[in-house]
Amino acid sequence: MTRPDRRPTRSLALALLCVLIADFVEARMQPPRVHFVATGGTISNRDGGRLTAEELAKSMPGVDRYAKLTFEQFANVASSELTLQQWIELSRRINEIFAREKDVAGVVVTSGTDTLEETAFFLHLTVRDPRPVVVVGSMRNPSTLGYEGAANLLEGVRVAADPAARNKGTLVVLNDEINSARNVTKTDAVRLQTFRSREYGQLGVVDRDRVVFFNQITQRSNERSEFDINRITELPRVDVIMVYQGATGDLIKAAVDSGARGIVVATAGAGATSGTQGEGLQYAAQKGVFVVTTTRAGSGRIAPPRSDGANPNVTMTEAMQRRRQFAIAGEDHIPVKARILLMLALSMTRDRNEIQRIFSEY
């Protein structure tokens, strides 16, 4: 009795191997796909009408070898045209593309360098997903010489689809550094390498080769974040005050009258305040505005309060309860940024004590 042949059906197996494998290792080296969404902002503000976002994604060379980019419009702004609403808007459609879309690796969005900080470190306390959003920006407009807008798009895109990019928040990407948005801020109107985070330092560069980060924030954000923005419909007016030599409290007051919830108070040094605030603060105390001092220093923490029995000398008037009552101390945050996070604590409580955890921990 013969044998049959099962040579064929051996090499026809050995065939669908082949092409399983190849199919697998062409997977494997598609490059990951990320999602840009443009505002606006001095990197499309060409003369003669502003860039869309599929002129500025057509204006990265190379931008294959890193990633599969898909783009949308979402404002094409200047940064500080930017609206509270809008910034609620843009942090949800943020969240459903993480939500809906899993293969999407990361985020960027353009944003004008003007506020970006601001529009940056609300990004990093309402989206709740561990892929990280990337912001980017540029100084010079593409009708200038040597304009960066598209260099620093690209290396956007390049740490979006980074890996190592996870769970460290929203990321601010310019002039081939990463810096945290918790920590960034604009510290010179012009000059390129603008964007700092002064003592804590950048937390990573963006070279030739590769993305490399050195540095890793502890803070909460991503999904550490109690701030759903599906559940706030208006963020409460929050007004920053600065304090300068015979600063008076009217304005203070006028900022209370006019329906603020909040007020960040710019302090000189440590704390200190001049002329007649102390009566404004005093005033916002009494109709149960919250006020948070921060200072106008650029850097420096503020702590919070002793507890009331820590010095048993000290006789605390009833004014003076009343204004610790609402009294807040911003830690390290500078004065926007501690607006941002006063006006989103304030859209979840108004218990002082976990408003000062709000701070302690973002």
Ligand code: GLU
Contents of the next structure:
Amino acid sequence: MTRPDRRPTRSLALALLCVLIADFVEARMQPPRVHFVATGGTISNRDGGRLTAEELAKSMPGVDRYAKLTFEQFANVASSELTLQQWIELSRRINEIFAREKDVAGVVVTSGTDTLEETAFFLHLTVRDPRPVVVVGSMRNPSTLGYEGAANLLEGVRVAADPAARNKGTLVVLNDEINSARNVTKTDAVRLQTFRSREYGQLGVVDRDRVVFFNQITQRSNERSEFDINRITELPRVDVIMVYQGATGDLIKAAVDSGARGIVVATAGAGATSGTQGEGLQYAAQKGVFVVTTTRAGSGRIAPPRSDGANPNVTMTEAMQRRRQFAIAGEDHIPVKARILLMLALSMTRDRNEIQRIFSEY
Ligand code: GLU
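Other form of same protein, the form predicted together with this ligand, not the form predicted alone:
Then the entire complex follows, led off by the chain already shown.
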């Protein structure tokens, strides 16, 4: 009896295995996809006509080594011209990209630098996915010698493509540095090294050989955020009022009368107001407007009152109790970012303790 010859079947299986391995290796060697959303800003503000998303995407020699880049034009305006409604749309769009396009490793957003930290923080709080959103911009425009936009954009793409950038919320990349959208602020009106996280320090750097992270932020963002942008149709009005010597309370009253649902006070030091601002804040409390205390000092934490209860040695008048009922400690958020957090908090709740919890967790 002769045994059946299994050699052809074996060779076929071997060939199939080789094809599968080759496909697998090829897929592994393909750079990840990064999607780029352009909103405008100095990075695109060329004399004689703004650069489009497509032109910016083509401005980075060697980008294919790091990512397969796709792109779209969301807007092409200065950062301060973006409306709050556009913020909602931008966040929804990025959430949609992450939900539908599983092969996207990360999203890069270009923005003007003036209010970049605000847009980035809004995305940090409302994009609920572990994959990174990386916001980039430039300080010099494309018609200026030393334009650094293409270099910053390429670095942003490299960070967005890097698996180490996951679960870190929204990142801001300019000038070879990676900062968290939560902590970063523009510290100089004109210099290239303007985006800083002050005492917190940078999260990492983009070097010639690789992207390196040194730090991690611990506060909630990404998947751990409770802010569902698809449920938010409009952001309530919240104004920021600055404390300075002899400042009057009528500006606070005007904000309240104009429909503000919240006021962020950029206090002197750790809570001091000035002039007649106390009267203005009393008026806000009477009208049920929440007041968040932050500092104009640039850094420093405003703590909630101890045990959040009344001091037994102080007899609380009705007015004091009312003020307390609408008072929130801004923790370590700078005034403009406290405003964003308050707008999002107010779109979900009017419970004072809940709002304070939100300030303490994000
Ligand atoms: N520096 C401006 C900004 O933050 C950009 C100027 C412009 O694009 O017109 O958006």
